[in-house]
Amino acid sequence: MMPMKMTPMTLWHREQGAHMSAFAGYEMPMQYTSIRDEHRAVRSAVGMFDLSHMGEVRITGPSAKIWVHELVTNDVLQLTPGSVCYTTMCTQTGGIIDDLLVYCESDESMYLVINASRTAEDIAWMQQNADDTIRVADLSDETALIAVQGPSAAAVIGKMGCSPSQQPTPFHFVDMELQGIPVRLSRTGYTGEDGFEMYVPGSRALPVWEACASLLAEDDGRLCGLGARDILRLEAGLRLYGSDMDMTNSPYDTGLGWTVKLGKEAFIGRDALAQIHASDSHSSFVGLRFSGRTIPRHGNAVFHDNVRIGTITSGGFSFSLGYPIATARVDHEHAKLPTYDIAIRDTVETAERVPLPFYRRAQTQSKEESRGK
């Protein structure tokens, strides 16, 4: 068995008494105090996460931007230097290899942020599809990622040395120095709140983390683990690779059809995705609200009239709303039912279909502004 990897902050997390667990090959903090308290801090004030398990890849070459445009489903050509988009990357048959963020550095340099559990597979796929003019550089092991999320995130980043006028707008980034250390500051996140993600050289990440951690208490903030992050992203209707999607699903099966720009002349999987879209043969992705206290989980069966019509993809208790919630993939013809029956352990619970996202912060957001890694 391979030993678990450590982030630059792993020893610090242990010293602070964080509950550590294996995740995507890394030893990661699941929680510091309680998932509920950490969740509430992000919704009401600010929380900070170590996300250094995520993968980072730089694509360079004379046609790097065009190449990435043809690699993924979304429109990358509309990006300008300093802007970001969310997209999926698919196989020739339309299955999702990963969902990711694309950062435009220039026409010759693109920066991709990919899921920790998919890093090796993603990079192998990119290399397989690259020609001699394209260089695929894996920066994952040398890059740390720190997320600051919540209504007070901008205030904390301001105290770190980035004034409001310097802070990027949603789905944009700036390269700058914070605490004398080079940082890529991106206004993205995975919680449904305003927030930032900081990409820092791994060898210099700990001082940035410690400086930011020392400021949290001034804004009623908390250190947060991946447990709180998971329920935050579920409330915001954000997808998780391996739970809500995998290579057997197309973006249309996962409610991500909006990331597929069929008007593009060519990209990997375009013909298959066009056929899926035209045939309307895909599954539907729905939100569910539960009235009891039983918690739905990934893999629970969804029924209608005693016939299985789908599967729960993600589930948990919403601290923001006060009841259990879940997302499910159901047969297209059953997408508009008002209720569904869910088999949870030895019981059957009735769930009401509700719109996604379950939670939306007060400021109006576009789909792109509410999604990040």
The other form holds:
Amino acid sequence: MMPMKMTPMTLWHREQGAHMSAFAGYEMPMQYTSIRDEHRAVRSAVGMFDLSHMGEVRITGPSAKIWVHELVTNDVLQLTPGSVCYTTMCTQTGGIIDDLLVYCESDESMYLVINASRTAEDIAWMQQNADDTIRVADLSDETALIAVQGPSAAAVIGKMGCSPSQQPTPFHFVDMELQGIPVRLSRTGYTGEDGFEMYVPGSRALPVWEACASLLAEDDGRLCGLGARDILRLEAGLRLYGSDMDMTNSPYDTGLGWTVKLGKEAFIGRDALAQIHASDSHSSFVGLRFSGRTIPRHGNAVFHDNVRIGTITSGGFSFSLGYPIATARVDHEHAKLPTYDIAIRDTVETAERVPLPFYRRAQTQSKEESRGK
Amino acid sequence: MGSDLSNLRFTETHEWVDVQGETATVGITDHAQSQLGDVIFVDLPKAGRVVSAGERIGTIESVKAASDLYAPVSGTILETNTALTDAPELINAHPYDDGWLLRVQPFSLPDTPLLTHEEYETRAQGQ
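Given the form predicted on its own above, produce the structure of the same protein in the form predicted together with its partner chain.
To see the whole picture, the full complex is given below, headed by that same chain.
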């Protein structure tokens, strides 16, 4: 067996008594104290996550931006330097290889943030599709990622030395020095709250983490593990590769059709995706609300009139809403039913279809955000 | 009850039982709650139900998974811990006292061999 990889903070987490667990080959903190408390901190104040397992790739070459535009499904050409977009990357037949963030550095340099579990496949795919003018550099091992998420995230980042006026707006980033350390500060996240993600050279990450951790307490913040992150992202309707999608699904099967810009001249998977889109033969992705005391889990079967019509992709208990929630992939013709029957262990629970996301933060957000519109 | 675990007896399925006279109090171990993570719901048998040692008598739903609860002894359910309805986190915070699950009136003294704390810890660590 391969030894587990560590992030620059793994030993620190262990010393803090975090529950550590294997995730995508890394030893990662699942929770420090309680997932319930960590979740609450992010919704009401601020939480901090070590996400250094995520993969980072830099694409360089005279036509790097155009090349990425043709690699992924979303419109990358509209990105200006300093802006970010979410997209899927598909095979020729429209299967999702990964979902990722695309950072535009310049026309000649693009930065991609990919799932840890998909790094090897993604990079192989990119190299396979690159010509000799494109360079694909895997920066994953040398890059740490620290997320600060929650309504007080901007205050914490301010105390780190980046005043509100310097802070990037949502889906933008700036490269700067924080406490003398080069940081890519990105206003993005996976929790449904305002927040930041900081990409830091791995060798310099621990001081940034420690400085930020020591500021957390002033704002009722908490260290958070991947357990809280999973519930936060589910409530926010954000997809998880491996649970909500894989190579056998298209973006349309996963409710991510909005990331596919069929109007683009050419990109990998375009013809297949256009056909899937036109045929209406794809599955639908729905949100479900449960009223019972049984929690739906990934893989549970979805029924209508005793016929199986789908599968739960993610499920859990929403601390924000106080009831169990799930997302499911169901046959297209059954996408609009008001209720569905879910087989969970030895019972059948009826769930109500609700729009995604389950949770949306109050729209009285910081001025920063309205400025970004 | 307190935190002296030497008087408790344990099952391989991670329940503890504390027999005091005619009453056996049952809960799950600290190891079990730690493995489960935050408990969300507990589904427990109603008072009056007769249960057999080793029988599945309830479910503990945590953030991570649903886990079965097994009766450590045979007997009649006397009561369940109603505080858990509003505060299931007691199981995580105080698995050996405030987080107890139910009380049973055992038919006789333990009808299946139960483990001492030391024996339980040795086995739990081996898992």
